[in-house]
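First, one chain by itself: the form predicted alone, in structure tokens.
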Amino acid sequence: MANVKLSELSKYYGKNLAVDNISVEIMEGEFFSLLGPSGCGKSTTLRMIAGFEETEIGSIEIDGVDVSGLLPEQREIGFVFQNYAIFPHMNVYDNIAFGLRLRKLSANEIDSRVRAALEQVGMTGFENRYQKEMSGGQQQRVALARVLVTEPRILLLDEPLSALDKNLREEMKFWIKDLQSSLGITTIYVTHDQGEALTMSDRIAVMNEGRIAQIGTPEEIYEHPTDRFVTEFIGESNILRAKVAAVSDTGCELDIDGQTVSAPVRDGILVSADTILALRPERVLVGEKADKEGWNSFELPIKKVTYQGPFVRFLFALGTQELIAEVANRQDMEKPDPGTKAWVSWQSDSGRIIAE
């Protein structure tokens, strides 16, 4: 186990800026995600880490030591690719095996520590399989095998379930957080996949055009996002134009359409300012009037009911703009039809301000 610290790392290619002016540390025994669209930087920043991109501006530090100028080999990461890179002319034992008959260990020391990454990844009597003759979720813990089995003391994974299909993802992203956290291993996670992100870390850093726009816990990058771009990659929120009314130490009025929404303060906001509510669907409830302090409740037509199996979203309109609101599924539930009018409610702390 190991921490990483990343200090100002920036990556041109040519003129193009790929990563940014990153600086973030890694805490030892950590899952931590690099999320966000493609070509935000974050596989770029992860194969800097592994030494396969040069650092040209900044510095990687491992357990306070400057690997920034170091082979691959020589910085004790194990690398997960994406396509898994199993040799498909070798069998199971063989591909994990591979890296430690390179290191010319003995051959009762392979069979140990082999046998064991076997276990730690439940491929126990999968040894005489080939690539052709296992599911990709198996691929995939063979790959995991291989690295886990030369005892790395960090673990970077690149977008390793993009190419599994639905159910096989969420089974294994629950599996490698499991394994992860019996092993205790410092891992580093890059996807692009929110729920990914937000089901396996301990901390996400979302990325956006090279740079880090937030860094936290999934539950403050949920609850909690510092801008749109943050607020709209991961979920869905309502993104509603607002100005300011009033403004007091406890929070804020703001006008909506014509519609008056109490909403949390938010430092350096102003009375008249343009701004964006942010408010997440699920927050929202549909029913009867919440007559009551601390909640706002309108009576809003409906322009479009969608039946989602667990879930029921509602679109209303909210002067020019929409609201969406997203009801648990029950066997009781009324299901109003598009062209009347229901009661939408939220708390006022449900809603962000948030910058653009």
The other form holds:
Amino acid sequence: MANVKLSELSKYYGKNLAVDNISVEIMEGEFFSLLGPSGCGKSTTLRMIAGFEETEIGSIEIDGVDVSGLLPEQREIGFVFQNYAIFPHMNVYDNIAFGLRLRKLSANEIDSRVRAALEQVGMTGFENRYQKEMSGGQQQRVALARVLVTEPRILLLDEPLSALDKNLREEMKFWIKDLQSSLGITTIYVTHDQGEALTMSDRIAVMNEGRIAQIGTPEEIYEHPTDRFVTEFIGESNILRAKVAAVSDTGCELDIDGQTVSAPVRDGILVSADTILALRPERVLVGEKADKEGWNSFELPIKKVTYQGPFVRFLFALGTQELIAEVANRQDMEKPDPGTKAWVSWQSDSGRIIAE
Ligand code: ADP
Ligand code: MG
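Could you output the structure for the form predicted in complex with adenosine-5'-diphosphate (ADP), given that the previous block was the form predicted alone?
In what comes next, the whole complex appears, and the chain from above leads the way.
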């Protein structure tokens, strides 16, 4: 177990700045995710921690020691790639034993460690299988065993589930999280999939164009995104153009195309300024008027109703803009028709005024 500290880390490929001044400390035993769209610098950051890419600007410390002079094999790191990194010409046993044989451990020691690793990943009995005789999920388990058997201080996982189909991905994300918790190993997990990051992580760094846009727990990131990029990248949000009509200590009034709504106040906002209100579709209730303190509630015309299985999605006209509401598909729910009007309501403090 170890902690990892990145300080003002940057990486250029030619003139292209792939990683832009990243600083973060990852705690011992933490499951930490780097989350962001393709090309934002996640893999480059991970590869620098592993030592596959040189660190030229900034520093990487593991347990307080600068590792920039160390080769990958000296860093005691386990790295699992997107494409199953197991040798096709070796069976499972030899794949897992490979790293230990390089270290010239005794055959007895190797055998007991390989068997323990197989047990850890639930693959006991698969010793003689080859890559082509296993499913994608089984191959990824073996890839993990191959890494865990070397007892790394840190586990680095680069989109390890992205080659798997959806159901298996769902299953594997809980499995990896459980395995990581039971081992207590410091883990840095790279993904572009917000669902994976939210489900698995203790903390997430959301990355955009080489920079960290926000660091926080899944709940902090989802409930309190600090800028427009994070708001739009994590989950779904209505992004409504508004004008500030009034500001008080406790909240503010916004004008959205002629409709007055209340929202929590944000530092620095001024009356008559243009702003943006972000609002999650699942926070908007449809049907009854909410005659309560601290709620917005008004009638809007329905443009479209989409059946989505567990949810029903309503598209309302809000002036020239649109408001999406996503409602759990309960048996007793009202499903008003397009062309009619319905009440929409949300708790004022579930909206957020965001910076551009
Ligand atoms: P991510 O893993 O978030 O998709 P990467 O870290 O792979 O992003 O890439 C970040 C940026 O660096 C991208 O613009 C990518 O094209 C560039 N890049 C990555 N690896 C190399 C490389 N070996 N040579 C040149 N450019 C690279
Ligand atoms: Mg990548």
